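Only one chain is shown below, in structure tokens, and it's the form predicted alone.
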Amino acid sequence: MAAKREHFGGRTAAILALAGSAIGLGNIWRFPYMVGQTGGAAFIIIYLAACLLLSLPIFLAEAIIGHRTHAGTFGAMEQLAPGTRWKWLGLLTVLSPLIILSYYSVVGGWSIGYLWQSVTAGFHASDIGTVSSAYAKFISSPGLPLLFHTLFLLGCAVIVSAGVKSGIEKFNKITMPLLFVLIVVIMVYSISLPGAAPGVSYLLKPDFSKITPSAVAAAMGQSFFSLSLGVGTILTYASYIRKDENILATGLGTVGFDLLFALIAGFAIMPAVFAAGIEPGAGPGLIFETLPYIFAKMGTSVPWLSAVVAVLFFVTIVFAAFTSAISMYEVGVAYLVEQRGLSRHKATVLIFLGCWILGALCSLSFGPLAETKLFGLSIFSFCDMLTSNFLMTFGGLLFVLFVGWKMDKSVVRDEFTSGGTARFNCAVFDAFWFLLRYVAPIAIVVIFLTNFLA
């Protein structure tokens, strides 16, 4: 079974899968409004802090157990603790994902609604409350959330079915130069529009008086979500990395990417939410309410123009949900495949059919579902806030605790250092196991209660 296991191509191959996992909507939706919220520049400080000093060292540690074993999320648990509870691990980063992305592909699935809007008619509209309205409109009825919902899930089972060289590797070749490439044109858009200066300085000058204990907790849970850690994605692509591959240099570069595209997804945002004169912190519904309104708003000059960049942001947005969104497709088909002896495409069926139900389920809890509660929460919030608020945060903490006190500090170097062939000092090591046992669990758990008493 191992000899017949694929391999991402290279290093490069690996970190766009590994960055296309963690660039999703969280970089171009939650970042933007969260540096809103929060102050700018001073968030953005944190942000990066918290991603060298507590996302970085978790994400070597799920990178660490699947790199290790060449399994996915359930097979790994079993190669290094058999026998054991920790099995359970391995099960809840199978489901975890799955439920993420039944709801993740709902909005994927507006956002290629926008984008056909976009191409055939664009935004037209006197008022911000008028955009509102029609994405309200939009998202309550049962027909066109449902249909596309079903071609954004459908993609995605295009990809994966591909196999992982064929499909996720090529994909993410593709998409993610492709995805820089958007999002910088946008910027530059973005910053030469009238009035998109106070944006800029916003992004760039640093309010110290707004660095609160919540807008440290903020970001230290932005960062550890962007990266998409504690639901198996990072593990079940790291078993895709060859054998003779650094995951060090690995997890930077995929770090790297995350960073770099969410500081130029601010840059693309906030200076022309500015230009439009709307309030910074507009919160979730930036990408559906806002950011139509601005397109409609441009229109009135240089029609054209606004129709392309509205064209270009929504490409962007479905591009950027789509490398995501397999990344966690592909958990649940590594495990029917590995551990249940399943074809490649008889799996990708299965999960289509299970994440289409349950994303068909949130899709109409906007609508003809509204009344139906689970704890007082729709459909959809339920599974974001159960996933987001108990399962990421559990799964990342036990990740943590399994490599920096299950596992063999030895075996651990030894992952960390190649064999002990990578060209840094021990002084590497030692940071990054003070910061994986002392540092990262009491991160996560500060994320979690930020979380819980929100």
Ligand code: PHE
Second form
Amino acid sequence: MAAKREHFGGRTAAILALAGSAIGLGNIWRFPYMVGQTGGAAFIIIYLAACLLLSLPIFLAEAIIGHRTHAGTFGAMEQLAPGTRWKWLGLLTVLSPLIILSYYSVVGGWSIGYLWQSVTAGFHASDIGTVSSAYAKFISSPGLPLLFHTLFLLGCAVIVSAGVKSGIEKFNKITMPLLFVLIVVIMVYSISLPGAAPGVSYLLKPDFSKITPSAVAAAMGQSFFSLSLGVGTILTYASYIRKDENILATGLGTVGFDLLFALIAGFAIMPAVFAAGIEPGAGPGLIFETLPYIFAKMGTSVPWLSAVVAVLFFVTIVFAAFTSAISMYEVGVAYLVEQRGLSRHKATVLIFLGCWILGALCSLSFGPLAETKLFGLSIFSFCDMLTSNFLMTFGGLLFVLFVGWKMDKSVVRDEFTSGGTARFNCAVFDAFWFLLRYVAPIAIVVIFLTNFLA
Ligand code: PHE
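Now that we've seen the form predicted alone, could you pull up the form predicted together with the ligand?
Full complex below, order starting with the chain above.
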């Protein structure tokens, strides 16, 4: 059975680790481009509501399972519902974060590549077409992206193999405050650019006609992804939180930091986009095409400053991606160590090999394997679609149903209120219970159907 389990040092350490998982490419890359595509301030308002009313209760449901059992996803299900089919949820949520990790590592690798370029050569294109074709050429070449994918995954392996306390906790404790400082510096630079003001008001003045059903579903889906829900990462990290810790406070802290970071990232990117005279709805190419072009363009007025900001920007992305990736990695390691009796070192190596292979296939699907299609999609797009559109929502739905309908209410209340000692938690328990049992499952089904029909 399980070896002696490690714990995070305290509430700050737990929040930093959970926020490390939550804050990632989802905040810096996905959130700003979705804001750009879905109508600026109006999207932000729905997003705030989605985080608090939908994602926070789901987050807490997952955290309650992990915190109650002090076990990884599979072990937790075996403890709370022994010998039932719920063990499949435990297994599913070992696999889905590892699939995400595989392609996430490819994008993490690209970020390392762009960081490398920003340090060595900088960005000098005179028009956006040149930047876009450089990007297309880079991701479709077989060699470099594979090398960077390997480096990224290796970095994760080194951190995870050092353990929960001396690896994951330590890394997040150093990195997370740094990320906040960096993104604020970039925001200040971006807002101070000539022509940035319309970008700021774009984020502040809502146009309510933009609130369509699909914008609402997109906001809910984004809050899901950004808070790492439905794939067992929150459950696993929560299983390392000390017994006497207040789960609601930890959840509020994590959601608060994640929101704050996404907003600052929006203010770091949109004003620069407007300053450079670019359409805000550039889509997924925003950080690898639009931004390098902006850095190149700004470089003509104050070259050294924009070169420095470009480096800081890609440092931010690389480290934000690392703190998220290690949380996915840890889910698999916890399973192999606790359920299969492997040493942490061996488990780390095994996961490295599996994710490296799948990630390599994803990476090559932009070049040599472009013609290999799964359900009409490239390997990369298939893995992305499978996980973010289906497995995350499906896992989230099952976690919510498990806590809301299968677990004993008294047990859930006990976890939520720290055994009845936390007064504020006692006061809001009924609201949580209602959101969990009724609002969350319905909302998840809506997201699921929207993804399915889209
Ligand atoms: N929340 C992370 C991000 O915003 C992504 C993630 C998804 C991390 C699922 C862990 C699990 O980038």
